[in-house]
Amino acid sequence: MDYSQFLMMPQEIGLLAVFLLVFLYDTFMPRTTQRALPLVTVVLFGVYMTWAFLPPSMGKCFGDMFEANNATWAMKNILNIGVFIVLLQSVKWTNDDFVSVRRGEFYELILLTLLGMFLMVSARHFLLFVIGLETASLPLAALAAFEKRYYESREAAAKYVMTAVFSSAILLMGLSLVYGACGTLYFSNLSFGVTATGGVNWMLIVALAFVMAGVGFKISLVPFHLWTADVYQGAPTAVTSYLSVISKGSAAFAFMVILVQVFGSLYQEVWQWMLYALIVLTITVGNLFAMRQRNLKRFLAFSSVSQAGYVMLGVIAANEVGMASMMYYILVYIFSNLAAFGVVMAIENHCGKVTIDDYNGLFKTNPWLAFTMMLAMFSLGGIPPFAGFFSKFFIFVGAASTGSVAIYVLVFIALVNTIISLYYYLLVVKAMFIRQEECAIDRFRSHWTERLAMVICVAGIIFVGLASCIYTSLTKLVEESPNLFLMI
């Protein structure tokens, strides 16, 4: 075996090094120093994240199963930013008396799931993709059940495990049909096999439907979203924020690579229309159910379902502009959604209140938290001049770049849903700033790590949209990545 192949995996190796250092600290350091573990993890991850921004190695390794290029490098760094914010937000919670016994496990599981997501992003063989998917999924069940003293947390873990098992079974059934039709699991070889079958191969169409259903569970696409609200509500808020952004971003990127590189020749005939229906259902159903929610975690769960539909607009474009728009959207969504979850987590850690009605008059008692939540809602709703407006603009442009009349109709439907979404996002702003009831949340000072995470998110919401060089750089990185869209 040529061990120099590991040089193609600098981000994965760096992440493993952080995992091992956290594990050794948690295992061997004396009990009196254990409270420092969250900050040690944040510092180690921050150092690794800085190193991960160094120019990437490009090429394939391990029998062409793993590929590193500019696009995968950029996507992994976007995920790193989100994980860093989640780690900051969770410092106070993991030092809670009940959680502190297992604080090391929390950080180790988070890092392990991120490693699985990295493998998904770079996988060019379905076996490696499934390994990455399961590495990312199974530890999340343990994380969902982390506060096992609460019935809701145990229920969330059980529902997540059941849906993960069924979605994996559906995905593997689809992959078995793909292998039966083409005789290989390499993405590049499969694309030639799909083309060589000629005409419409019904086995491949069924396989494609199974693959889309299996991955759709991970991204929370309708109708595969039914687990989302219950798991988000029952899981610890730190885990919910991680589930809502990081896992979706990695799965969406890998999903686009699979559809383009494996099933590219079936684009117009089959998977464009499958994805078309999923996008319309996901955006519309997510919006309609979000309007009915009073619990903020369920509210943000259905909001994330709707946002997943917008992310898929970049996938349906199936070109460089679409992928760059999708990556930019995920980056902005990380700042916007984690800002909202940061406020929810700070208030929940203080007094346990998580309903919209509890936030009535929040501006009077905690103006900084109200201001942060307001910016998050404005960005998620796509109100200019915040970053969410630019991310929606670019994702619409990316989808419309195909020039199809049907895609124009899809973009119009998404635009109408954006206007509808403003209603429920502004309900939260109305509660905080306009309602005159006495606030149920007293004045308090959040933990400094929570405040730092909110500052990072607010800066991202304000400046990422104005810094046009970010979107331009992502577009350039995608265009410089070889063979990403070879089969379109």
The other form holds:
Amino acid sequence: MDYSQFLMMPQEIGLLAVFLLVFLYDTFMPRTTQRALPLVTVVLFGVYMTWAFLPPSMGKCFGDMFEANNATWAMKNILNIGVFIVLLQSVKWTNDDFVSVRRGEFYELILLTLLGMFLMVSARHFLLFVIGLETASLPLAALAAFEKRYYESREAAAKYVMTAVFSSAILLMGLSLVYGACGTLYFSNLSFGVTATGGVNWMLIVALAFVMAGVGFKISLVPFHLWTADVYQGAPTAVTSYLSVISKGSAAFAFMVILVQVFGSLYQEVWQWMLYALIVLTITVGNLFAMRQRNLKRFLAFSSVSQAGYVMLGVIAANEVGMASMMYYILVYIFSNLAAFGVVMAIENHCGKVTIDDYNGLFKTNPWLAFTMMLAMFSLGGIPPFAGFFSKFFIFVGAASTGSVAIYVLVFIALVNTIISLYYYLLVVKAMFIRQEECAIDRFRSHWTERLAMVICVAGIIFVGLASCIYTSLTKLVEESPNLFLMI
Amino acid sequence: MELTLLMYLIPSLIMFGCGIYGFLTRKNMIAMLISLELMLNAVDINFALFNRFLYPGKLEGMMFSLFAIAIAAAETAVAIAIIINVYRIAKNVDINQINKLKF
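Given the form predicted alone, corresponding form predicted in complex with its partner chain:
Zooming out: every chain and molecule, the one shown earlier first.
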């Protein structure tokens, strides 16, 4: 065996090294030093994250099962940034009395799921993809059950694990049909197999629908979104924020790679229209349900359902512009959503309040938290000077770049939905700034790690949109990646 | 009598259908887990079948079903652990009783 091929996957190896160091620290260091574990993890991960920005290695390894190129390199770095912020936010929570006994497990499982997502992003063979997907979703079920003192956490975990297993069974069924129709599981060979069957092959279409349903569960597209709100509400907030940005972003990227590489020749006739229906449903239903939520975590869950619909706009374009704008959207979404979750987590850690009515008059007592939340809501809603506006703009441009009239209509529907979404995002801002409340949340000082995470998020919200070089370089990276859109 | 691909494929698809039906109708979480296992096993049969009958020269399908069995085992372990966890606090595994989180 040629061991030099491991050099193709520096990001995975680095992550594995961080995981092992954290694991060894957790297992062998004396009890008195355990309290430093969260900070050690954050520092190690920060060092690894900066190191992972080294120029990418390109090529395939392990019998072409694994591919590293510019696009996967950029996507992994985007995920790294998100995970770093999540780790930073969770420091205070893991030093809690109830959680601290198992704090090592939290960090180990988080790092391991990230490894699964990396495999998923880079996989060019369905076996590796499925292993990555399971590595990414099973530990998350255990993480959702992490707050053992609360009943809600256990119920959320039960719901999550049931839907996750169900969706992966559906996905595997689809893959078996693909295998039956084409006789291989390599993406590159499959695309030729799919083309060779010619025209409309019913077995492949059923397989495509099954694969879409299976991955759609992970991204929580609308007919498959029913687990989202319950799991997001019940799970610990650190896990919820991880689920809503990192897990969703990586699954969306892998979904796009599968659709364009394997089913590329079915784009015009079949999956463009399937995805069309999914996007319209996802954006609309997500928005309509978000309006009636009073619990902020449920509210953010439905908001993230509708954001997933916008991410899919990049997939439906199925070209370089679409992929670059999708990655940009995920980056901006990481900053804005994690800012919102950072505020929710800080307040929940302080006094356990999570409904929108609890936030009445927050501006009077905690102006900085209210300010951060306001920026997050503006960015999620897409109000101009902030990054959310630019990401929405680019993703609309990406979708419209296909030039078909039907997609113009889709972009229009998405645009109308953006206006609807402003209503409920501004409800939160209204509660914080305009509503008066006698017994508002008292003034408190959040933990310095939480504040640092919020500062990073706010900086991201303000500067990622203004620094136009980020989007340009993403486009360049995607265009330099070979053979991504060969089959369209 | 010659056994053809279809004679194996139909039972496996029936198994998959039974799994989905059971998952959607059963109220007991353990029974739902058994239904999920049925679905996953139907997939394993499918892979082995297609490999044996359509592409006998290669081993890709067989390897995939081996990995799928391992993954299914891991999924069951996590699911059982979580169900026990729920049982400890709710004292039952009936999904009609486990519905505090809704709307």
